[in-house]
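Coming up is one lone chain in structure tokens, specifically the form predicted on its own.
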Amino acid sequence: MESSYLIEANNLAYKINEVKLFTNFSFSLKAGEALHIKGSNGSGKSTLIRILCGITPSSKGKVYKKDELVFSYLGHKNALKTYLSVRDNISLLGLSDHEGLESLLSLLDLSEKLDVIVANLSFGQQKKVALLRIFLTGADLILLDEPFVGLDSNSHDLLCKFLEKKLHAGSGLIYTSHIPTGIRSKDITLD
């Protein structure tokens, strides 16, 4: 892999029960670039992101990553402990002592929700809690699966501005979204 790339995929393929989701999928992503994965429901967008993270093995092909690549991943499920409070989830994520936490909680209207059990939050509020790990964890590469679903317009704008700032600072971004973002990115479609 050329050293200027954060991540590169060569001829990836994936099938479930002999049904091919995608075949011969290749791309490369440099620092400061974004890749928007598009496609209809069931086309394999979430699976592709999981393959890139190393969670799901591909049926064929290879993913190459820059040495010591630090990445942050948020799937379409929020991966929160819904039986615990917001504060407890923040603690489990290792974010309790992060210097930017208090101001971010205020921006996301979560300051007054710290002791609320996550299951009692709206879907959008749960999404904002889940996004804290993306906002507060430094990463060379950010991988997001439908991150804008459930967000109000202020939170949508906050996430877009954050991602644009990270791109400008040299991080890479790979995401799926059916919701327009305005983020300058290469678009690929799985169908």
The other form holds:
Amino acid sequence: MESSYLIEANNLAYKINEVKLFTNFSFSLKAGEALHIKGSNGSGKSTLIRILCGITPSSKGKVYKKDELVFSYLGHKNALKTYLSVRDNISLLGLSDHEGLESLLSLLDLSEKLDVIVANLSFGQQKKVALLRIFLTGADLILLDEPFVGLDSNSHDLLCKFLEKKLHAGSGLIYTSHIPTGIRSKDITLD
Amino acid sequence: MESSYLIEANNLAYKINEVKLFTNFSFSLKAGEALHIKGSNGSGKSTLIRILCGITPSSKGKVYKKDELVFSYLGHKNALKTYLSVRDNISLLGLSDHEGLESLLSLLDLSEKLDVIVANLSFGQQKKVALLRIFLTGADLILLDEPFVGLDSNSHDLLCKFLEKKLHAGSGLIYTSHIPTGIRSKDITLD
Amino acid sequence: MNILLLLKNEALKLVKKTRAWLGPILIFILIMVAFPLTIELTSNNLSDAFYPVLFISILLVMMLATEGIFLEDYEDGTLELFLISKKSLSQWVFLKIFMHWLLIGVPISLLGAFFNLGANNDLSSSLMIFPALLIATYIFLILFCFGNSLSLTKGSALGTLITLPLTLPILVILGKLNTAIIFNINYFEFLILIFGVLSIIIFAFPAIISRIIKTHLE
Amino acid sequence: MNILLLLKNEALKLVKKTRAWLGPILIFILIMVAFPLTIELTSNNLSDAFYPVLFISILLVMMLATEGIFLEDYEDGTLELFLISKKSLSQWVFLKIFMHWLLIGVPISLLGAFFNLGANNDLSSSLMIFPALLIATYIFLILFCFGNSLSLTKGSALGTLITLPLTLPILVILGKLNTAIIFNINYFEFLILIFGVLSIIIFAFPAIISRIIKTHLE
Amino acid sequence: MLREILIIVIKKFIHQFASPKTYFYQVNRLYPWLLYISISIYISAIIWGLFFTPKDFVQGHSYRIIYFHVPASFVAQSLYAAMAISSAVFLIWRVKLAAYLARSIAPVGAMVTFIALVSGSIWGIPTWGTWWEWDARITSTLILFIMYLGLISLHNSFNNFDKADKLFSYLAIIGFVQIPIIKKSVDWWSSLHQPASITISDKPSIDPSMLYPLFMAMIGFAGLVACIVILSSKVQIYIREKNKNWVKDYV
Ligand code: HEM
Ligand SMILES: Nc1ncnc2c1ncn2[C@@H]1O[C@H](COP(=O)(O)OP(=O)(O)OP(=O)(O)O)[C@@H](O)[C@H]1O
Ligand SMILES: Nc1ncnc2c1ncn2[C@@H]1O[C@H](COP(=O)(O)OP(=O)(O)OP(=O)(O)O)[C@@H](O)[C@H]1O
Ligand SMILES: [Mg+2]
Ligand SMILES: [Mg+2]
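One more: the block was the form predicted on its own; return the form predicted together with a further copy of the same chain.
The next block holds the full complex; its first chain is the one shown before.
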């Protein structure tokens, strides 16, 4: 049945100025499954994720999503306003009243940084704030582009655990990473 | 003898708004040695490196450098002009006539990207361009803040090899990384 | 609820980024204060030059206020998130422009009317110029947003080049309105004219701008 | 050699970033083209308002040209690299300002003289205003750079607020100079006055600015 | 059912007709005819106008620049209209050819507008005693010129042609508002420039001896400009489709 899939891609291809980046990319993802997109630098992983999100149109092929699929996405850019405090950045998405906020903050070691402006956080802390916002948004499908970049081993493990919990709960996950993650997932490699 | 050291730090401490980030940090580095600064996110690794560079002044303690020490530094920011082409970015440092350029470019898989503006490169490719500029500058001491972030395994190995060659040739190296690198180095951990 | 959150967000971003908010207002004050200094004058000259300077500086300040209005959200990835969230982009554009008008356009219109009082010592003309400025600032904001969306990643020089032809007719109408105020004729005719322009573009342009932004994100 | 590379770099960055280079020039043209339209004119009014508008817009355009002049290098990490390289920061600031003057100040002075020809149809006053504009643009650039360095990370609103009081005396002198040109008296006196101001600040300010920038980087 | 078939047929037809290849070959056949006819019309109009019409009562011989100025001013605006229509066609029906056409009209439009400005300026010296005046029609013509430049630089600043075409089209359509403004500027604002109803001489309407050659000149000029547009569109098609086989074959 079609509808058991969260997302399905058929023969995707992407050209930029008539130069092919990738061709014939197909996959399908059920609830509870994870997909790890691998590939060398510049092979088109980020582009592919953006196509799956519907931001960039593909040159060929189609992406089918389940009806009313709620998904969240974090790319290389954190989408944080560096001149605002962590609190403000969270409330920009209307998440400041979320009940899980407190505990997540202390898990990620950010409790004391709530009123610090993001520009004054360290590289890894900024990434963690961005991830925190993803954690707080309930989504059926999570798309993450190199989420492990800059995280210390502690936060790395936390992120893995969180993602696995989400997978158990029936979300889908698509991510890229150059380093091993420890999440059980289907692999696919762009060359 | 003092002078056999490239760089030496004595009891460095750094406070921000009267909150201690680290205290009593001492080390010394001879030619051919590498120092790996470890620590969790926000522990002050980047701050420390900036203190060693002389950009940020330390709250206490002192950094001694060998006379006429030439050093190069790459932080979390790539110091690339994204609106300029790779070629222009290299020539900004006066390095476009460097004889090693061609071979390094092809090693890093960037030969075809020479006239692409940096904004159109992938995350890892941008990092590689920034590293390329470090490779081209001859320096006695190299300070790198998480240089392995976003690199695929191929480029990771290349970077390691390059750094080891430099160490053999008598340069010093100070770097931070959350992932294992494979470079033989002294470790030091900030908490 | 959703709209309220969007409005609150835009207000928060604008206010916290004083460069974007207080900057244009300060610059406007600077111009209005500085320009009499450049004229060695009888106050007659001064009020002659007042309206051109007022209109031009309003044009400029609105340009400044919208400089990079979409760029920040484009560069830090916020726009992509927004696109994904299935909210209406054109609604967001509308609210963003509206917020800019409220926080920059309105104060500047007030200040403009106030400075008019200073230059011409005439309350009735201030009362007449005020609504015209309110409308004009909104129109300029919309037009510059249009230019900025087109030249999103290519810098505001291009945006200016593009928007310039579109703003001039409005300036011409303002010039007419100025005469109308001075000679106390036809004032409402011109006011209704710019109001008509505004009411056409106020909803049409956000829709167009949102399509343009989508094209950029591709 | 080193200086040449620095100069070349600044020129490259400025020219490639059309927003920073062509933008201010275009905006200047826009103002000078647009302002006659706002006056219902007899050409007499037009030349009355011409000088104030010219000076104000030069002030503004120089402000625009220096907006974020150090911010980009600060944010992308170039400034840190520069600091490490042991080159003289104040030399770099000097060259940067000089390049901005050459690529923006000079064209705008030329255009100003040209528009003066259009508005007043008088070659000799154009020839007189040209050197004054050359000097004034340089002074404004230096002053705005000073303000921008102070408010480096805090946005240009603060920078404007700081610089504003410093620019006013120059504007006043320009106003005097304008009268001097019209009545053909004392012209050289005022020219020498602003030249004197320039020759004091041209080297002093880059040194001050470079110290301020270092403080920001800490 | 029938309607759907009809739509499909029409779409096929449009597609066929709007293929750059068909356009290219059709236009190649048309081009020489258009060129020679326009040249002969324009030249005879000029000969008629310059040598066989009387000197103007007020302006003397200087008015004869009209055979240059008025066609150029008129065509400058018409080209913009054509460009805007092409853009709309592209945005609505995604006809690539329309985007190529719009893009190729822009530089020609800029050129013709420039001619209108220069000829007007030259004409202004003997008549108004100044080569430039900030009057509404002149300024709006200058704006038209800037608009063309803006469109060209907008398109050039993207190396992704798809994006460039879309953005170009949005701007071209919005920018169309200025055409009525230019047209009506003389009526709406008191102005130095000739309003449409009043002629150069003091007579209430233009003298037929001037009108007919002027008319011919306009047609001839328009034809010549159309030829340039055709050339320019061929260049555009070459740039975009140089990887396609038929272009390679043709070259
Ligand atoms: C730079 C200066 C000038 C510019 C930009 C300019 C522009 C224009 C434009 C846009 C038109 C309208 C064409 C149309 O819609 O069909 C026009 C028409 C015309 N212009 Fe000019 N013009 C300039 C100077 C002059 C001068 C100096 C004269 C003569 C004294 C002149 C005489 C005319 C005449 C007779 C027409 C035809 C009017 C009509 O029947 O519509 N123009 N010009
Ligand atoms: N406008 C453009 N012009 C030329 N090349 C482009 C353009 N835009 C993107 N590219 C190329 O397309 C590729 C896009 O790569 P993408 O960002 O998807 O890579 P990635 O697999 O995510 O790499 P990384 O692991 O480094 O993040 C890069 O090789 C880039 O150079
Ligand atoms: N102005 C400031 N106000 C408050 N805290 C600050 C300020 N500037 C820096 N900090 C804090 O100082 C620390 C600096 O961390 P630094 O960037 O050196 O960390 P790091 O070890 O490099 O971390 P990462 O591994 O994430 O890169 C952070 O905890 C940050 O929150
Ligand atoms: Mg990527
Ligand atoms: Mg760090």
